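Below sits a lone chain in structure tokens, taken as the form predicted on its own.
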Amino acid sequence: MHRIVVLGGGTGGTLTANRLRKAYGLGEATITVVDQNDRHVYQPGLLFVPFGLTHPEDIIRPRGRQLHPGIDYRTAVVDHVDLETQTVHLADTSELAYDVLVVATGAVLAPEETEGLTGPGWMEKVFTFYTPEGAAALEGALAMFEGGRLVVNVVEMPIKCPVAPPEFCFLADWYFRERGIRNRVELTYVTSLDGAFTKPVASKALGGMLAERGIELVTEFNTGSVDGKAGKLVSWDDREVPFDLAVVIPVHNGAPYVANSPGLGDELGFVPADEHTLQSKARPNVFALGDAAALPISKAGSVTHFEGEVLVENIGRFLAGEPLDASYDGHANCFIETGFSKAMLIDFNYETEPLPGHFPGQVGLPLLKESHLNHLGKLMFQWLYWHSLLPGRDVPGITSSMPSHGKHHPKTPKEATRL
């Protein structure tokens, strides 16, 4: 009987197990799932937490419950990994021993790592919404602002989904005018990037929309601290960037038990691991997806699902000592909500920037482009997400591997001398 454990009961570990369950029968693999907690967030609801739109108990459920029978879930921690003896240690002494490892456990986030920031003023007037908890107290702050300057700061990439700060400025732009004070608030977007995303068209596209909105960008500015009793970020050649009211998104490293394991993980704690086949740079039995994998790829929901179903397919063949599955692309996609009931979507892979054009064919969401229809999109994702992709279910029409029909492709060089 093969022995599967699963690191992280988040997106990538709850929809692979799930997968792995409906592939393998009780008697043919058993499966663990081990996470330090047994609360399933919905991350991508804590955008809208602090604009009222929702509520922390309505994004949050229990682990456990998403996970179909006969898969085992452990509450613990994770102590560290012997890929030698093959065998997960975890913090009460207990051991797992595995013949196929999945590594699931995400990006934590680590605000201690730049000075200043949970110091004075530290959920009073500087925030971060990537929490539940900062998301709660963040709300009550917003409702409290009556004007003044409001920064959003990307201390450093990478970050769990990279277009949440430029939604954040989008939507705090709609609930300031919503409230009439639009014109007593200064709106400022702080990015260590060259631009306001990672992909050059994107970033574009997403700066001229800030522009437009009288939202101010700087960008290259390497946080170095966070002088909250003064109200100011300080980058590391000594700019300035003050504050009345700021918005942080922490440093992001891998989950610790990564780097108290030799061999497992990078500087940052995430796992190298093949870009096409989500197996391990570090064991041929070990693999990694989501957040927790180191690849050129953003860190989102949707790169999670699409890798999801390559890695229980490798998983398999693995087993079975069959050649890998080389055929995940990069493929991601992301809603981005710019406020007054409207988002765009961008989608693109590792070698294609974000298109004109429609998702997933020639009819269907429109791409680059702000609609309501993709905001209702971003909505029925949540439904998605709890009843389709966390249940290891396929969602008609929409692959893996990004879909080039439908798209407006730039002419070559040579199509364009014919015209």
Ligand SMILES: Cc1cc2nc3c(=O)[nH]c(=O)nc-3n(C[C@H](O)[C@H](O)[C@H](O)COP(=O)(O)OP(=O)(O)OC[C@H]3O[C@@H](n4cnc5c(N)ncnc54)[C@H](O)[C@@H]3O)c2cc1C
Second form
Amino acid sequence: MHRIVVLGGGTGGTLTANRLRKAYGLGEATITVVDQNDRHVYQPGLLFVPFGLTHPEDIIRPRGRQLHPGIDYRTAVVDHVDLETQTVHLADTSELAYDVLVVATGAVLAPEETEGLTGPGWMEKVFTFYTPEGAAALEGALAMFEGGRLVVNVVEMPIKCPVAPPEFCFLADWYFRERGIRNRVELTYVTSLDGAFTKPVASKALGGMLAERGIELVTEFNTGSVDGKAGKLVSWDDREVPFDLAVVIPVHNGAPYVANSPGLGDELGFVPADEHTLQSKARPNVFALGDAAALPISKAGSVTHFEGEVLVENIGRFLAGEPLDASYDGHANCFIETGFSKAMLIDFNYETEPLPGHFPGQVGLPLLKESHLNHLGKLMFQWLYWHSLLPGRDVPGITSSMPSHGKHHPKTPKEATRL
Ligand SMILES: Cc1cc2nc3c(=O)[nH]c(=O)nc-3n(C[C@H](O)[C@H](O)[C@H](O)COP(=O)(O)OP(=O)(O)OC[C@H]3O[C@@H](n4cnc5c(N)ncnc54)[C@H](O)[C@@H]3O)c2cc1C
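Can you swap the form predicted on its own for the form predicted together with the ligand?
Expanding to the full complex; the earlier chain stays at the top.
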């Protein structure tokens, strides 16, 4: 009987455990999922909470209920992993022995790492929408906001869903227009990147959309401290951005237990893994996916989903002593809400930039273009998340590898610069 232990019961841990349960009969493998709480948050929904478009209770479900029967679910904090003895040590002092370990403990926000961020003004005029509590508190603050300088700041990369902060800016523009006070609000997006996004083509498109909406873009700003009392962000090179209301995306690290598990993670607590097989660099019987993995691709739910399909195949191959499937190509797919019931879609992988065209084929959702259809896709995704993606069902027409059909590939370098 194989003992498979999955650390983390979020997007990656849940879909992996459910797919594994389908692949192995009850007599073939025990599957145990460990998470520190029983609150599964549909995180893309957090974007809509500050604008009153959804509420935390609509995007949170009990974690254990998302797991198929026959999966053992433990609510416990992981304390550390002993790779030598193949044992997970839980904070309640119990232990779990494994033959295969899946690390899916995501990324942890560390606002306390930025000087002043959680000091005076925190949750009064300095907020984050990356937690249900922060997003709900921000809803109240936005409703009270009658004008002034609203700043959205990404302290440092990597973060989960790098398009969520520009999306917040677009929705803020829409929200203040709806309230008839847009002319009284200065919107500024402050990022440590050299543009609005990590990939040049999408960055150019998003940068243009920010400019069209009168949202100022401040780049290469590495936030050193946040002064909530005086209302200013200060960079390490002493530039200042003043604010009346700040929406900050704090530093992200791997889960703290990774640092206490010799050999498992890197200096940020993320777990290095082979970018095509998802096998960890630490041990052949340890796999990592989602935000917890140190891979050169966005930390996103879509990425986690596509990785999960290959990872589950590879656990099967590993246990059967077969060569691993190296087919994960870095496929990522993100809907970018742009306000006024429109959204843009980008689809890319390790090698290919987000390109214009259609997804998933010649006919489909428009890429790199705002459309109402994409907005509907973004809204529908929540249903797919709970009913298809988490239960481990295949989504018809969507594959873990990036589709090329339907994309306009530039034929010359000159054409590429015009995209
Ligand atoms: C505001 C926002 C908007 C987003 N929008 C999108 C989007 O539009 N599209 C998209 O694709 N992605 C989006 N994402 C990103 C997406 O939600 C994540 O990339 C995805 O959930 C990652 O899945 P994961 O399993 O790696 O991590 P998670 O789903 O975060 O799960 C990690 C789990 O590990 C548990 N854990 C951590 N440490 C421990 C410990 N020591 N012991 C026990 N358990 C532990 C946590 O409780 C958590 O349940 C968004 C994220 C945010 C915050």
